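Read the single chain below, which is given as structure tokens and is the form predicted on its own.
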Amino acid sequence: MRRILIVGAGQSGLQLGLSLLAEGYDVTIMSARTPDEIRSGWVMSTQAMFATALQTERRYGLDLWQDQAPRIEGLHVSLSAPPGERALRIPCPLDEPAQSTDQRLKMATWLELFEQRGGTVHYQGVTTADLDGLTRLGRYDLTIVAAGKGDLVGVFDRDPLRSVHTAPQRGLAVAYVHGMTPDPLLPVPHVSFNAVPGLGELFVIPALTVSGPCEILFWEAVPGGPLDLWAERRDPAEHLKLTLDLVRRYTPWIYDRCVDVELTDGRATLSGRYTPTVRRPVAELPSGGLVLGMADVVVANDPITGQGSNTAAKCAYSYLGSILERGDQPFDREWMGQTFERFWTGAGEAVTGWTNAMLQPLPPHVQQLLGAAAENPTIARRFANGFSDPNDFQEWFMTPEAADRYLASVATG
């Protein structure tokens, strides 16, 4: 039976750890935070999932709560021009619902269920030298780092010619509440996403949390702009009163329905930034032994198009089936480069690309194609499932001479 080392208890390294455990594989996982602790704790992500990414948790079992997530039937797309007036609405159905679960809740209840189904499970904190003993030892037959924060993602390169960025282009503030009420337009379970042109993004997430279902207000701010308050960690009343701010400020349609909001909990809001980062997959430790990055150690994206928990899921998915596919060959540095570049063609660099665009001012060819699909759910609900699979993307919204062809093809047809 093949051993194998995951550092980190999130979702990539849970599915991963859960799916090779089924498998009939020898699984460790190190998790710097026992059960209670992630319950118990402060929230960690936005975590909306579709349909792609979680059908690789279903074929394992994994989908604990899908009958008691909100069903997300589309995205509502908000355009706040000039800031605080509504210039352009755009429903967008999705063809199989998503669902966002609180990783406190989710993490903490995989962790328990790896261990019940045989997995070991060591509660500690890992550092460099700690992996670097841990290699040497040779324990196990292959160890991933799927860790995305951390000291021990500093040990994989960042790969200069996958990373465009080399500063956050977001500041992130999430606010996880009850009590908002439906929207009136369109009264069924869906991501609303509202953009204020050359400031930023607020989206609202219908999701599950540890006290039941609620709705996330997340704003990504452009550093610099009036929305980027959120440099230090504020106290969470105080964090859910500067949101609120800026909703009725900039989206007074969400506001409207923010009359009675509280926050779920006491440790239920979230800010920071980071840079957008690929780096190269296999890190070579000081005694020489190997690892294989995973998930957001090694491609992680920004979050404004809520792919981070849909990546590091198919990612999982991915190397699963190389691991599996290798059987009792070794784990060698080329088997772990082609590992990576067989999940990054897959799926990793659609996301990044797509999402390092949405980033940007939008062009005129997606200014164009919002508008169709405001007039055109058949634009509306492919723009829709997008989100599920990225790669779509590539064949009608990333250049101007798809976009043309795609508004030819509807036309005609």
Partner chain sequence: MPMTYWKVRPYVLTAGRTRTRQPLLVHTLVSVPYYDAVFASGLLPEARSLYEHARRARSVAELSAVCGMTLGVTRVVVDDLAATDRLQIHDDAHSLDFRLLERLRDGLRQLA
The other form holds:
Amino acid sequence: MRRILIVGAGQSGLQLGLSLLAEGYDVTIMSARTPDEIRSGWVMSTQAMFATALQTERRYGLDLWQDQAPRIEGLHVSLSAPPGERALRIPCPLDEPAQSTDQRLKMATWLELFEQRGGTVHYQGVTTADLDGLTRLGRYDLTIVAAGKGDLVGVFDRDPLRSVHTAPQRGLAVAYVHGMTPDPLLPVPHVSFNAVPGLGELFVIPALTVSGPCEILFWEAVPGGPLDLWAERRDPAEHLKLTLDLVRRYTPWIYDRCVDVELTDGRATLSGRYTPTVRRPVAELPSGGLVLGMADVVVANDPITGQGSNTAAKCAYSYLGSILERGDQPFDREWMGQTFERFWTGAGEAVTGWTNAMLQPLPPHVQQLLGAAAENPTIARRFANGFSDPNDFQEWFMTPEAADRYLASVATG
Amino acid sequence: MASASLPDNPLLTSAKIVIAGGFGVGKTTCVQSISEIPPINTEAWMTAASETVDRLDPGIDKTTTTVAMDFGRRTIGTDLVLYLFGTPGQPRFWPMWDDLCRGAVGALVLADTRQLAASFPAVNYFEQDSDVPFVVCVNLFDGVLHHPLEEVREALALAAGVPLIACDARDPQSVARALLAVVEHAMARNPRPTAGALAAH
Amino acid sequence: MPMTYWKVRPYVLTAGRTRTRQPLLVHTLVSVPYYDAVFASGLLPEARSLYEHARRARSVAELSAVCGMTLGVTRVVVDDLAATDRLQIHDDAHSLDFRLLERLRDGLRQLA
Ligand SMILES: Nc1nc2c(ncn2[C@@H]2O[C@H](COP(=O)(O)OP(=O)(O)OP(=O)(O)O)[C@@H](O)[C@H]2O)c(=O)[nH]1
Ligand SMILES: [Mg+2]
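Follow the form predicted on its own with the form predicted in complex with its partner chain, if you could.
Starting with the chain above, the whole complex follows.
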């Protein structure tokens, strides 16, 4: 039986670990926290997952919250101009629902499930020295690093050709709340995406958290701008107050729904920022051991497109395929490189290109497409479904030429 | 002082108190004062990135730093060993802090009134990120308390429920009293189980 | 529902591993219940070093230090040896156990 070590117990690490167990592999996971610590800890993400990613979980019976998490039926895009006034509103229905399950709930349960199903877990915040020792031990046929928010990321070199940023592009501020009222103009669960051009974006995401259904208020602030109040970590109550102050000022149509909001629990806020980076997928440790990076360890995009957990799921699923196909052959450097390239061409490249584009001021052709989408539900639907499979954006969204072609075909079609 | 090796008792159990606080605040001295063995220093190296304490940012640059922690132990009776773990100075090694604090009876957060700010991150950690009961303790470097404890409490913005004491890290008895305060605080936070709860065991 | 996804029975069930998995803490004590020199000579270097040093009870952190292995490697090796019953993992006194706290308090009072 092949032995696989996965460092990191998040979306990608646990999904891959649980899938490999089901396929009969001997899997060990290193988790920095216990299930109870995860469950009672700080929120980690906004984790809205779309159909393509959810499908990769469903194949292995891992979508345990399908019946409890709100079914997100679409996106509701608003552009404000000037700041504070809504200039454009586009309801964008999804073909299949998206869902967001608080990772505190999901990862704690998955970790317990992993142990129950016979996986080995060590509770250990892994250092580079550990990684070096663990690969030298010769106990594992393959070591995968899936701990995207720790220092281990640093063992993987930045890929300058695939990385376009050298600094964070947004300051992030997340607050989980109870008590928001439905959107009177679109009273079904949906992701509300409110752009305040030049300053940032506000997202409202229906989710399932430890205390039940909730909404996530998520500001993406252009660094140094008036929305960027998030350079330091704040007390949760103050964090919520500042969040709501900004909502009232810049997106008053959302503020109307926030009269009675309160934080879902004492650790319901998150703030920070990071530099979107693509890294080389294979790292060699001082003793010669090789490790393969997965998901946001090697492809970390800004959350503006909400793709982090989706990309993690797709990466886990792609790596799973490569591992299974490898059979008894060695997991050598060449295989590791090919495994990453398969994920990169299948999902990583498109999501990275699209996300980086969305961080910029919207170019004229995108403004034109969104304007057309406000009038034409077919275009709006295609935009929404792109969040499930961003490869589609290449066909109609990413370049002025593709946009022209698409708009012409819709007009005649 | 007890011998260097532990009693040969299959029922031997262990407990742990964490000694935290800023750089140079006397953590190692404190461990040394009460340990029956010379403090054991272990090092791990990390590929540390940014200088920020931002949990989200893994940073871009690649440098290797060393994280040092030290620990000592004290045997109590024939069947209980108390371990004292000094945390690595900087809070950005928080996964290691979680590891050290997991299952601890409590924590003693040392503070130096000449550089109180150095202990802010440790206080923040125990206030916000950990459920381990903690006591803050001013280390009296020259045996004198330069500021009234009430002023220190205010400067650290300590919640009313957090005990604040003073000790001399070089004095074993003083350190034992500080550790006693930690244990008593932990007992107050977890009151004696009722007879019913005990019966359920 | 979940079992329908299994192609193979979980490793742990067939391997007969019974230990309920408490996390191995840095201060968890481990010891060799009965030393077996033949068994020791067949071990790989890391496991051998750990087995020798655990002839007297030691904490995971002490073993890591005396064996010159990182905590992560130490935990893996301890877990492997414990799975074969060659190593005993002592019960951690639970940090919320009132009687433990009383013993600690009384012990510290004698030092104070
Ligand atoms: N005079 C006096 N010196 C002390 C006292 N406590 C610590 N020191 C000295 O202060 C210096 C730092 O003490 P340490 O115990 O090494 O501090 P630490 O917190 O372990 O330091 P780091 O591990 O480097 O963060 C040493 O030179 C100690 O001898 C004290 O109570 N009085
Ligand atoms: Mg020290």
